[in-house]
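The data below hold one chain only, encoded as structure tokens and taken in the form predicted on its own.
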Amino acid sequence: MSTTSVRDVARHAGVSVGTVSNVLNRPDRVSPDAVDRVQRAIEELGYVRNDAARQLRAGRSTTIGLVVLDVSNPFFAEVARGAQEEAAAHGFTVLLGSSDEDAERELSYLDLFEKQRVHGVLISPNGDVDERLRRLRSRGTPAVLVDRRSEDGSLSSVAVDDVAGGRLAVEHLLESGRRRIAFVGGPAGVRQVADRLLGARAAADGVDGAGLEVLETASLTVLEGRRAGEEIAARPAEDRPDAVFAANDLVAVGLLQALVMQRSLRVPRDIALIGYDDIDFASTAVVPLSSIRQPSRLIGETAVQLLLGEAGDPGKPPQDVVFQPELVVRASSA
């Protein structure tokens, strides 16, 4: 890194600290002399000028900050690339921080953006932090939520009706036949779980017949899908589901590599599967997965649009955009 200041520059051009100054930002205003002895310094002594400082002094930032529950999730990657392509239009350049459905490193994070004073902040939450954006736009931070909406409508928020996405997973399954349906997915205390839950249960209590298993898992790994299958597996065939919603692609997966290696086991004869956000890994499966599509690369974007729209105009009233999930059927349930 540099430690040449600008002082040293006017020093080592021969002209004052404000002349430098101006060439770095008004040049039209300094003579062409000037200029051009003011920009060989800079070359000779290898300066770099520090924009983060000079941002942080004119009280502005053109970095947006952005929390995803997961980036190995390929969901959340498509959700931040959408962000980016959306912010790097308008000028903007994102910070990406993971809090890997850690609540602690969540607050960090929002701790760490305050300090760099970001333009702004997405997120995805683990936990309730609502009170904490709420707190940063008041100091003059907009934040908006991305992947939940707000409980109260005093925050920006981009997601997808996940309750309504619940019901459509079910609901298939219910039209091909399936009674006896596990869901797997956890912490239950995660928001998008807790809706998509919801929305399966109202689907499967329309139904005489229907039963509604939940399996409750650590996190939405392919790892914690797999044990969840395993266990699916290891049960009397009287005692296992004959159909499975998993919370997101990456369980079915993992349920999906457990189901296929019982050799006594087929998808979907035996056990119909299906999973939510319709992640590219889905379509290629070893039985090619349906699943619940979100709009990811779209959150992203809308995200972005309405974090910049909150920033140039703060008496703006908050914003909740609900994208439409979609249904997607591949072989592992028709």
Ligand code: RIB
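Residue numbers count along the first chain shown, from 1. What you see is a predicted model; the values in this text were computed from it and never measured. Under this definition, the rigid core comprises the largest set of C-alpha atoms superposing within 1.5 Å between the forms. First, how it differs from the form predicted together with this ligand.
- Once the rigid core is used as the reference frame, the Cα position of A285 differs between these two forms by less than 2 Å.
- Core-aligned CA deviation for V15 between these two forms: 2 Å or greater.
- Superposition of the core reveals a Cα shift of 2 Å or more for N25 between these two forms.
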Contents of the next structure:
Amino acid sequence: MSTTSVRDVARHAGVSVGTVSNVLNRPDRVSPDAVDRVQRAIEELGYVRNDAARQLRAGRSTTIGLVVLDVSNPFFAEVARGAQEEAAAHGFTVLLGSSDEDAERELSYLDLFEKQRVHGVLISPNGDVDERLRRLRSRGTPAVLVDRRSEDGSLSSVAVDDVAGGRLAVEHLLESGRRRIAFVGGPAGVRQVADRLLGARAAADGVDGAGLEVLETASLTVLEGRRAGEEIAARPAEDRPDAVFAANDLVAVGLLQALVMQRSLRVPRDIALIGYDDIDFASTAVVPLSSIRQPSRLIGETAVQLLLGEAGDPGKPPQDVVFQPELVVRASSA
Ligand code: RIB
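Right, the form predicted on its own is done; let's see the coordinates for the form predicted together with this ligand.
Complete assembly follows, chain above in first position.
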């Protein structure tokens, strides 16, 4: 790490420390010759500006901490991209961490971001971090929940109505004549899974003769979807569902792989399939996947807007932004 100071650069360039500071921050106020000498000295000495110290002196940071559940899930990658673009438009940088559904790692990111004095924290929580976030806020670091609504309204949040999303998915399958429906996803304790299942049940309960079976998975991954698909494909025809609603697109992609591998099965002829998120893989799957679309980039952008609003006016009451999910019908359930 460079230990060269501004003073070393000034001495090397034969100018004052103030001139070096002006070249770094207000180059329009410095003669071209002085700019050239300072920039050459920076190159030759390998000087690197200490932004963290500068931001601390200025009493504010230009970084925003973002913790997502699983950065390998394209949904969260899109949320992060939306957050990054909105942050950059306001002169901020996003520091991204992935808890990978590990509560300890999640808390260590929150501690790190607080020590870094970030401008604020955005988090798609794995565990119940509301109390930790309220403490963060009380010490001057605003926090916004992403993809999760605040239990008691004490924190701003931005999410999609997952109960409505689950209902939309199963209503679509019912309208296409399916009646033996399976919900595949888990763990059941994950709030997004529980809400989607709630909506799915509500839709199935509304139609005579419709049944909803739940196959809980250990996580929302392609591998777990594949395992569930192999289990379904191995059943005798009369025991198989005629439609599956996967709790997210990664699970749906895994299910599709397993069902397609079973040569005797056809999607959607034998089993219709719908996922959730509408990630890019959904539309390009071997049988294009129907999905419940979440406005993932907009979620990221909105989270940054809520955070900057709160940072600018700490007395501002928390805001709950809820987007509506959208049904996207493709070949897997048409
Ligand atoms: O984190 C699991 C799921 O919840 C993601 O696939 C996305 O749907 C989020 O809402």
